[in-house]
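Here we start with a single chain on its own, the form predicted alone, put down as structure tokens.
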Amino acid sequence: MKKVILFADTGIDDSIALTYALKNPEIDLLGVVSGFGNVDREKTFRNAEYLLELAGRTDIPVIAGATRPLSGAEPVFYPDIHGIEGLGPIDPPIPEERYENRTNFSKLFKLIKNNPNEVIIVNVGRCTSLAIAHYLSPEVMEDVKETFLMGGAFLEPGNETAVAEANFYGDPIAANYVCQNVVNLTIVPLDVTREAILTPEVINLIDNRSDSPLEEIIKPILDFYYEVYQQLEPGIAGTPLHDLAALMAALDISGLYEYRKREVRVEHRGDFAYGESIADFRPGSTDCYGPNCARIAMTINYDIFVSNVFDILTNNR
């Protein structure tokens, strides 16, 4: 079983990410990191203690993470993509008042250092919880075994400016402090997430098959994403889940991903490139060795990618 911490911005696609979490026999989710993103922090906060109480599973923490980019401005949110308090058309019954002005890190740090060399952290909002706490606490995140990243686009174009991927770009500063700096890292980029989606026929088949609360918010905010992406990509035949394509990287499915060795950076200074992910994909390069080389995903198959999340969100866990 793998210990999984999850760090999450909770808009729609997290909230996916984190339903597949708990409902997958093959993961144990030790705690959910919640920062700014999607939405503020203190609503992605809410709405992963809504979450998990809908799921009966009021155990696992919710820690508090970052308010704001490392660079200090202002964050921008996506309350067109995600609606308003994050969950599309679902407005949960619990103040977001509530979390204001906490953090705690240290529960954090608790949960890796009483599991050395077991966490797995899948990262798919903005990276800067994640770069804080390695900064804060260099050591106990040593004793984290893998980290899985939902950020940028390598060959394929950006979807929050044309090279740009919007973790990336939420804060490029930590997204290339992470890219450059922590070991055994795997990337799931746009390349392979654009490619990673339920259609509204197989979103229906689990709706059929949902048996519970958690359960039964899946089809409503999917087909609040489904009609954004609609704008945003007319044409698209579903909703990609890019969150829960990097979770799932976590899983080691057979056959879900290939993957290539790269060093990365991320553009975080000027204008024109600001959030791009730098990696050498040019004819003859090769893969590379060392701690600071990335595994990136690049393509994905997508019949095993429907497979899995049907198979696991229709369970009866």
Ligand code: RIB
Second form
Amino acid sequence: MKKVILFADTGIDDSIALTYALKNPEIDLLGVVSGFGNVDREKTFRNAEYLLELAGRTDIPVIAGATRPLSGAEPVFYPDIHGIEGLGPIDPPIPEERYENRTNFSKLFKLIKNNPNEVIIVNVGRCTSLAIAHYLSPEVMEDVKETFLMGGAFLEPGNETAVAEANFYGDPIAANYVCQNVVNLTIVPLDVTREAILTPEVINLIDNRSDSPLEEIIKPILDFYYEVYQQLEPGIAGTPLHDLAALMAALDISGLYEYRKREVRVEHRGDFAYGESIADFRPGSTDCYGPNCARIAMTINYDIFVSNVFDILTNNR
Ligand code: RIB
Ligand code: CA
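Show the same protein again, this time as the form predicted in complex with alpha-D-ribofuranose rather than the form predicted alone.
Full assembly next; the chain just shown is listed first.
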């Protein structure tokens, strides 16, 4: 059983990753850290609470993450992509009083201290909360077993700018800090997540088998996302599930990914290349070794991806 803490900016693909985590018997979800990104922190927090409530898992704590990037700049949100509340057409009926009980980083550190060398962090939003956790308490974060990031674009165009992926672009100072300082790090970039697509046909098959409140939101939010993606990338076969693809890397699913190991930096001072993820893939470059080397997913096996997702999202858990 993998003990996972999910750091998310709970929008549409984050929500599918969270749903998968709740339904996968191999995952023990210890907590969710929900910060700004796709929409503001209050909304992502509320969305995480809502999904846990639908799953009957309000025992899982939602920890309040960051509200803005480390630069201090005003964050930019994406209601056009993730919906006004961050869940496509859904306005989660979670009363504001629930925010009063939200937990903070002391809960995060407690979860890690109670499970030394067992916790796997999967970060599928901006890297701000994760960078702050490492900065505030390196001695506790040393006890994290492995960290996975959805972010970056290496041999692939960006999705926020020509060269930058949205999670890294949203806080490149934090992304660079994490890439340079966090050991046992795996990065799942756009190079593979762009291919982690669910087609409308597969979504309909999943929906036909849905029989719980949590499963019933999959189709409406992914239908919304599909319409958005048809505008963004006309003709795309379905919706890329970036965050789900990153979470699946934590499960050691045989044959799902091929990796290379490189030192990674994220441009955070420049202008044109702001947010770009940089690693050396020149011909003749080789895998690196040592604490500063990250494992980067370079190829994905689509058949393994889609059959695993279908199995997990249609099980009766
Ligand atoms: O670039 C894709 C990433 O940006 C995903 O994590 C999506 O949820 C947004 O945060
Ligand atoms: Ca995300």
